[in-house]
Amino acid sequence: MVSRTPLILLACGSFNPITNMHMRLFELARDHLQKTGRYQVIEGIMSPVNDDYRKKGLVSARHRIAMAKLALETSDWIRVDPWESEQETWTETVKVLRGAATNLRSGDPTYKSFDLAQLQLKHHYNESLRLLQSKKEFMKNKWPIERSTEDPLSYEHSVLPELKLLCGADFLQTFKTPNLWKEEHIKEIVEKFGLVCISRAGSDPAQYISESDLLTQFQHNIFLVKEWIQNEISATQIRYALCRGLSVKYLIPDSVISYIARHNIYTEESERENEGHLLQPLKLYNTTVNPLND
């Protein structure tokens, strides 16, 4: 019997608000990866972006976290992680991935060799590690045990989970936006972690990859997942509908609808939030960064 590699899916984004489509991304990705016979998906993590990202219409992370937690109450494997949203400033996606990976490798609460930001991130991701350790018996039965080649009797350890970034396929297109990404960050994401991209009507992820030398180089680490039932739920359109007093029932969970109504979150005023502001990465990366193929 071929053993499977344990895998964690991490999705970064606004989740403004969380929709049924956001949650479907995780389910579609898990089905696809497990059908390859190579992976066992053990956890999904949603990491809402910091308010400092400055995206137009972005409501407070406090509300976005609360709504995501309500929406995920029915999931036994996906959770929301507030760490990124709780930082003083916007945190680059690659740094969120680095911290999660570092924590999985070490499991060491002392964090002696990292700077303060990394230490804080590793500390927060202890929750991920705790959840993984609670699955220890499952891991022991399902995943291979490796022994030290130097002393085969000295210790045993379970295979460490892989960590991949989960996204919609149009996410690939943002890599071409000047000053939105550092090219070295793109390379690190696709080379060291990998992407799981869910298709969407009107997007052609295979074309995005073929148009980029860098993405083509690491396309073996990019998993393209076809959405077998087209679902075009858009958080932007959800907000527009709410501003107009239209029903969004069956598009987002009822618990989230109730929360939005109770706190009167999405209004014409909230849609003007950050109007006229540049996205934080566009402000920070103020030197010219060419698209991947230029």
Contents of the next structure:
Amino acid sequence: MVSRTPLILLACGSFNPITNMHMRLFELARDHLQKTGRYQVIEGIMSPVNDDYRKKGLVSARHRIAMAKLALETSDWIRVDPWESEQETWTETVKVLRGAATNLRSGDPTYKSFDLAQLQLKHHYNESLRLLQSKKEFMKNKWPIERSTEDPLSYEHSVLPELKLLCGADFLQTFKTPNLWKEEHIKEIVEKFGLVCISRAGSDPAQYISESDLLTQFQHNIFLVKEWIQNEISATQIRYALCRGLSVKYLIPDSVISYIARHNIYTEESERENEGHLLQPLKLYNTTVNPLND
Amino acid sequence: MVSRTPLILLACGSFNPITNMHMRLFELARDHLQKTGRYQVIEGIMSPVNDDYRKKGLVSARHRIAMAKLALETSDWIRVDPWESEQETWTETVKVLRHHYNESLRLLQSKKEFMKNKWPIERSTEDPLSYEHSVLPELKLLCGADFLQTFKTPNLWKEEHIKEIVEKFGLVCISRAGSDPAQYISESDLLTQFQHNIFLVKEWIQNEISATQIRYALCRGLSVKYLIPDSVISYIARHNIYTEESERENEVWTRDGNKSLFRGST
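What's the form predicted in complex with its partner chain like, now that we've got the form predicted alone?
To see the whole picture, the full complex is given below, headed by that same chain.
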């Protein structure tokens, strides 16, 4: 019996606010990867970006985390992780991936992460293992005799989970933006981790790959998933609607709508937050490039 | 003080199953009509089609009503109405409109009686509430832009029915960005004549959750979470509603294309 590699999906983003579409991406990715027969998706992690990213209209991480928690209450495999948002500054995507991976390798000295990260990651690592362990126990108890040593779950324990970055097709495009990414980071992301890239019907992410030597080299580690539903719930449009008192019911969870109303989060004022500021990554890489219009 | 006309929205369809998009149509329509300043949307009614419609893959109305009820639990103004599905045969859209309009009149009348009995003396004739009572509610058909197009399909609609729908009731027609329903109106003399009673609403979110695709996914064990309510997903699993078999339901009718069309569009 072919054993499946356990896989964790990590999505970085503003989640400003979280929408039904964000959660759909996880579900789609999981379906796709499960169907390859090679993976067992064991966890989904949503990692809201640090306030220091300075994107226009970005509200406090405190709120974005709280809303994501509410939205994910009904999910048994996706969770929100505050680590990235709790750092002192904006953290490059590759470091977030490394952080989560270090977690899994439990202190590999090759990866130099923030000390704070180590603590949180060790916790995460233990949690993942504990989950695997308890699942194993459950299965053993369920089918005590029938399970042979070929048990995929027991085999999985000697296989470290893979961690892949979940993103939209537009994310692939951003690799081309001058000064937004370090070349070696892109390489590390696609080589060491991998991408699961969701695109809408009609768009062709395979093209972005073929246009890049680097992406072409590691295309075996870039999974392209087609969204078969026309479902693009843009968080920007959601904020727009909320500012104007329009309904967003059935686009984002009811619990999130209540939270937003209760705390009066999205207003004309909040939309002007960070106006005129340069995005942090652009600032860091010390450029004379115009502010990114994303 | 400008008084608003109370308005009820009625959507007819298969709701096979109900999706987040169906419910979005109501929310969008309400926002739009409230913003005209002329209407107060007081109710939304979802009317699942009769099993006798014989559309391919249409599951029992019993289930479709149950799922809609679950989905609408969190709505304080939209409800599902089983009348159409409980008739002996398929009912023409205009008759469903007439029925619900008469029902709303009846309700209004009994409310009026109740109010009269409650405050017999204090009510002056200038009382705003009694003024509202003399404003009859309007009932409009909520639909997608593709619905407008079906008026052109030969033999699908009776001319006098289309006239009654747009003249006596009215349409609230939701379309996606990029499509142009105004064009369908200008292509039809009848629709042009009553265009003041056809409200065009743009859906600003790209959000087309097709129930057909949902059923497809369910048959293949793919996730539909966040596309339809969790309660509906549980219901479907519990009753094993959508299967390869259920998709073949009524197949014999659709092979005879004309016959199926003649029974009316969704």
